[in-house]
Amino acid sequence: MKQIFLTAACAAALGLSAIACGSGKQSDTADADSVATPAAGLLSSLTDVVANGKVVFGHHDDTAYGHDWQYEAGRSDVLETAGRYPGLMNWDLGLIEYGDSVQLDGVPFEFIRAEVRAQDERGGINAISWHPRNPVSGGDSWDVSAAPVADAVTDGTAVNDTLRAWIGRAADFVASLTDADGRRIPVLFRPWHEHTGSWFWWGKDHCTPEQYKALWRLTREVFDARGVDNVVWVYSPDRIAAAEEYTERYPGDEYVDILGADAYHFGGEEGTDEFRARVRLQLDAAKALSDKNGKIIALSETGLEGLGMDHWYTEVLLPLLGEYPVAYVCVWRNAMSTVKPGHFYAPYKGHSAEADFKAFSDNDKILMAGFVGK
């Protein structure tokens, strides 16, 4: 990823967030008012696919695992049916808080940061996302049984102690991720997702807004103070039933380079209405808020499990996709059918959507690999 000199004003030009515009290192050959950061980089980039009516596709785990394959070197069910890498790749942190040499669907974290090296290789980008155990209970994201916020951003607790720690592996982690001449890779990082929906134990349910403001701050307290300068930070709540949930848990423009949104379509082709309202309702308030900030906005996380609808990518989601100016969109992932029958989001080859996917990837609109100029 080519990285560029910002100066002081980048924050008004670009909307980006205090860490990539004011506390990278500073160039010896610049300005005392220029810096120059990879999560720069990336932003601009990403900035420019606006600019240009573009939106760059992305796929989680792409090249880890497929419909009937895993770990097969230059393998994905994207590229055998699209025949492109995505521009964008999702990975996920789980279990790294525990110093796990493998994350929570069993990817290897070396495989990982070898896979984020390839696709900065291949002109595309990385996104990550972090799915961290509950640090009271000791449960999994999905386990509410207790609500360690309220302590976590309480100094001087125990549970405080364990997620700095937690937060500081993650972050080791991501500045770890460099190309072959040693440079940090710049990826798009996407905590405490999901927050507006109970289902993970940072969620609405489970802390009050200024206790999840405070994560937020807390997460980039530790960043910060490690000095990691290749991330872009996304916000991306989930359902929401009114405009002001979306920014109800909103951390501050100084915390946040992206609006993004969660949305998934449920209930097949009865359910289409529901998706198409709940992700305009969702991007409407991600624009407006755009709109008062200069920030990017992004469709972070969606899809339709098992693809039940031959044309979901050129009927549902593309023409959704056109209505606003999202810099990128991400699907979720193909499990394995003999891990996870019927688990998968982009079609693999030989799939009744195949032909529509390949049409949607094909769209002048979508980015894939390769988009990014090396």
Ligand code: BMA
Contents of the next structure:
Amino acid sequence: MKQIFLTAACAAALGLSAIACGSGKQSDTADADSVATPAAGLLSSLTDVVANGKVVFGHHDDTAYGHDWQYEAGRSDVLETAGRYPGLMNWDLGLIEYGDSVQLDGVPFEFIRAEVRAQDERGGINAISWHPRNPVSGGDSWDVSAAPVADAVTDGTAVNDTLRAWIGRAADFVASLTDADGRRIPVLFRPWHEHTGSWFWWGKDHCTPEQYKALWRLTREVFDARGVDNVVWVYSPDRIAAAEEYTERYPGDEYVDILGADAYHFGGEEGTDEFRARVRLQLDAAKALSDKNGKIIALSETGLEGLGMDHWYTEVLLPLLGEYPVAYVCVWRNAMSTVKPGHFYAPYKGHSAEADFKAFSDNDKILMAGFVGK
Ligand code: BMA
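Switching forms now, from the form predicted on its own to the form predicted in complex with beta-D-mannopyranose, please provide the structure.
Up next: the whole complex, starting with the chain shown before.
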């Protein structure tokens, strides 16, 4: 990943959130106090992507496993169907909070560290999501039997101590992602995602807007106290009933770099119109905020589980990407069929949507690995 030097003014022009850019250390004099962060380099690349009318294609856990394989060096269902690795790979930190060595879907953290570096070396980018466990019930992210956010954001409580420690472990892992020269590799980080739904313990029915915003502030506080400078922060609401819901829990421009949207296609062919409407409602809201604050936007998670439509990529996704200046789009994982049958979002070798996916990835607009620095 190319490194760039920026002044505070440049960083502001790029829309980089204040703290990631080293606020507090900045001055108005360009030479006196230029800042160079890996995060700024990544944001700059993505700003170029948007300016050139392109979109980076991403896939979760791309090289960890696929439809019928796992942990085979160099393998990727996307590579085997599109002919190239995705431009973005997403990795999830679930269970890092416990200090475990393997994340929630069985991927070793050391594997993730190596793959982040490999993806960086091939001219692609990396993103990180996090499904932490419920700090009160001990259940998973989807366990909403206890609502811990109110206590978690209140200093002096046991849950606050726990969450600070958990976020600290996530921050330490992210800070430890380095290239062969020891330089930190920038990543997109998308904490507390899909909070406009109520399926996660940080979701809308389980905390107030103020508490949710405080959760972001707490997260930034812990990362920034450690000097983690390789994070581009992504805000990613899921479904909303009206545009106002997109901003209701927005933590503020100083905490966020990219305005994302998570939106899945449900119900196969029949669900297409509903999916389009949902993506448009969310991206219209992201775009409206972006018009005010200059941040770039993204379709941070999407997909059609099981890919039951052979032309979904060229006929549903690609036209939608053409309607908005999104920097990237990321589809979810291809679980091994023996572990979670039918849970895949990119085709695999021999799947009937293979040719369509290849055409999608070959489209001029779509960026696969190798795009960085070009
Ligand atoms: C969900 C599914 C689960 C997985 C979780 C975290 O969308 O893919 O099987 O455990 O994400 O990666």
